[in-house]
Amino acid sequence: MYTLPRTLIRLCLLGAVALAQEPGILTPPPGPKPKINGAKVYGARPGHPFLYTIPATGTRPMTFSTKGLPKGLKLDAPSGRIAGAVARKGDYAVTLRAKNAAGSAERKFKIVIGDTLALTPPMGWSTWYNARVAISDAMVRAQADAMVSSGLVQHGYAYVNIDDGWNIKPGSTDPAIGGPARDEKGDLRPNQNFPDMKGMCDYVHGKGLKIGIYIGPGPLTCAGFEASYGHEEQDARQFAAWGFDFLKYDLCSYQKLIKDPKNPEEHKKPYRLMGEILRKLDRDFVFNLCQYGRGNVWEWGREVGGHFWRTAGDVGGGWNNVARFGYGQAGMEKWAGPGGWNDPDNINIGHIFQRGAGGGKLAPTTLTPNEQYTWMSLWSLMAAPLVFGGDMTKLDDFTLNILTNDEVIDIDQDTLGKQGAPVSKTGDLEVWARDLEGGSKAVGMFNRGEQEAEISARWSDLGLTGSYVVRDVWRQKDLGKFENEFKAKVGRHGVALVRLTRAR
């Protein structure tokens, strides 16, 4: 029988639990014992290279073992990296195990070898919001190092993605990025900042991570670099030969080739073409459709081979866009699920590129702690890809804490794959809910207003009856048993993120 602590009994009797976010770190640090994190399911295609690093917190050194690993895969016990290729389609029930001097842990894990990738929203990092086009091989390797050394990899972050600026910019007088855009065979030429594309991919893979590349379907990328129009298959094969695992395909100059913006087929055409090409390659590519929500892409992104699709413009780093793009996804939820996800863009906290004098510079986010908690909470409720846009080499404790709360990540990576949606709105106060595997619910109580407010999550709105244990996900502690409703006081632009589980 569940017994409430006396202080919580008193709070429940008085009314709302006070969860107004105070500045600072809310989540307790991981303990010394092993804990296996991340998604509980992973998809790959038969015969294609397979790479997965078991995400686990706890004191190092740590050793890993598995049970039920399919034929063709091998585990590196000290690093927890699983690699190889599986020839036969099927669902493989695997047990992951981790052990160190403080104890051991195990977790059930399903490997699905078939036609569907991205069975949970992809997690990783991208260059754009911390460097724009000032990118290089050295920078990418340093960020891959930081994904490992910071511990992000221990929570499921896996992709290191290069955005615009890696190849040749036609007409540029800068010798580092100018010159012929393609060689005598028509293959893309990287610029001088990327002297060894395959070597860079091999380096990132050697860290147990995956790596992504960027281009567009038009003649030029958004920043004016060479794009793939007329060379789609050749470019895709080049990316595969280098060893990339992910492609962001950015609309930009292709907009001029769309004759009828009201015709959905005009929007689908370039993405369908690349999607078909990627499926034929000898390695898996997660395909990111970046076309800013045009033509209601959420309705057809999966149809053309996309694994996630941008639903709006660039979110940047300001609160107004976070709120507009995040809360604005209400109504798109029925098109999201395993293999295809709505994408309101990256999570840009920590040190990001800020426009200003001299064109801009890398600087700490201007968002309040409340706003940062809201950003991560809302994206996780929406089953959005968790792609960090800040500089991983400059992670402070607060930013790292936001990004690595495993109970929040578990909501985002939930195997059921149902995107959350609003269940009630009262002025500036909104309650969002998401069904989770096993019958529990994740509930976000959001205050979009300028003053602290009390928010009620009513069982009648959530489709619940009876008694539920309410768990504060950010603080990782149970608040007790509640019936009919749960109330919380939430600060300006803040959130109370809770998980509701039926009481026994």
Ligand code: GAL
Given for the second form:
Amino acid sequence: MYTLPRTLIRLCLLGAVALAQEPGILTPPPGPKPKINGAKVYGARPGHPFLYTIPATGTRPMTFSTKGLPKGLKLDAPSGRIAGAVARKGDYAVTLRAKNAAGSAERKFKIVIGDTLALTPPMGWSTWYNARVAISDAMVRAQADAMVSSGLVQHGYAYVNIDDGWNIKPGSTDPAIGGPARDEKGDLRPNQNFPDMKGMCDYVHGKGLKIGIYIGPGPLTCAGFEASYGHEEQDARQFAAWGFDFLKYDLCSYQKLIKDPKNPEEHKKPYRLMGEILRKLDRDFVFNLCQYGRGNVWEWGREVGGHFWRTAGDVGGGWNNVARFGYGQAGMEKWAGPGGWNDPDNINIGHIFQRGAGGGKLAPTTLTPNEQYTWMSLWSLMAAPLVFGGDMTKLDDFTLNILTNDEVIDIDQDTLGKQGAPVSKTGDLEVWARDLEGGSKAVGMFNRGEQEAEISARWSDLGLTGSYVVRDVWRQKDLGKFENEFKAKVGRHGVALVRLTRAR
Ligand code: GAL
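In place of the form predicted alone, output the structure of the form predicted in complex with beta-D-galactopyranose (GAL).
Next comes the full complex, this chain leading.
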């Protein structure tokens, strides 16, 4: 991120020179007037339950209205929730409107009723990086509450995803999670921390949000809980009956069943099986493949029914992995697009679980501000799912500024769905670009080095000629018209994220 002279001077006077290169909050706070945010296109299957909350910032109370909603859908005017089911396939051009005491806003939105879900990268939250297996019904409800009260929902975050640890751990002596893993009918038993799965799903839907569940194709999950091997269809039907909208399917113990890792069919098999089952259910399930990138999953994730697929192992919360997983996506852009996305794992900032004495604890990220700006910028340029891994009940202003900049999110959610790629590399300095709808380009100028440096985004590398308006996306400010190149000073591990639009 580029340096702020005034901050620099102030911090120097305070003696905090090391911090001088690190920016503070750059995202302007939302104004009082309504502003509709998030994706501009949304896919659902015919006849299945439909739920979409219009993401909008601005003072409440706010009243929503729509034009062109397909038959079968109804809007709840005070909350902006659209629900129902659409029987007929088709592309429906809708206008979304929001009004409050300060003004009104309008936005075009396309509802596509057909076979493809996740037309833009899914946005949400997951339990794994903030709670590990210490999860419960009460914490999931509290996090869903916080997704609304923190305002995340106003920027398009929608999925509340439960990861490992919700059901029975065979052999465990802990009465809360031990006992028979399945009932007499062979159905999965949730553990004592999840007394009412259907009630919990209803609760989350009642907030206008969606809810995700986790299991694996092997006999056990990664943390040793019961998984779906031999019960795939029964388990999927159970998830649908409870009301889930999303499944993360984690390879783990199935790895032992893959005899020839060089044979892509062996990698595909368990995912194809579950993909076909989910496709036949009477609910829409976003299907998240988690097998750490084995067998080049990006080449076939879509073919087996996946909507996003992890491209590597667990990113955790440290800078080395963020850089390795993020920049390591170069070359995978060919396989991403509407309906299927590369997933370098969650965005783990704010309060996350950190290993340490006594088994670890929830603590603030150790990443610098620049590193956090880079994380969000890189994921957005790569059209990665935006799944926040921190505790939503402990969000601070800085973390919210990273997660809720609507112009950054617009890059991630761009309707073309074209994943960005590097266009130039000079030592530690990399320029990445992404084509956006309407002909503009998002450009990330990244400094992977240890010292502040000047980075140049050259039109010749970007395939551009002529005059372009350069907009600083994090500050949401136009910087002027430029020809041939744009240069910025970028601090250690930082980024300048800009949008280039042809000057009139
Ligand atoms: C890992 C997976 C993580 C998390 C964990 C749960 O294999 O990559 O994202 O789901 O298992 O045990």
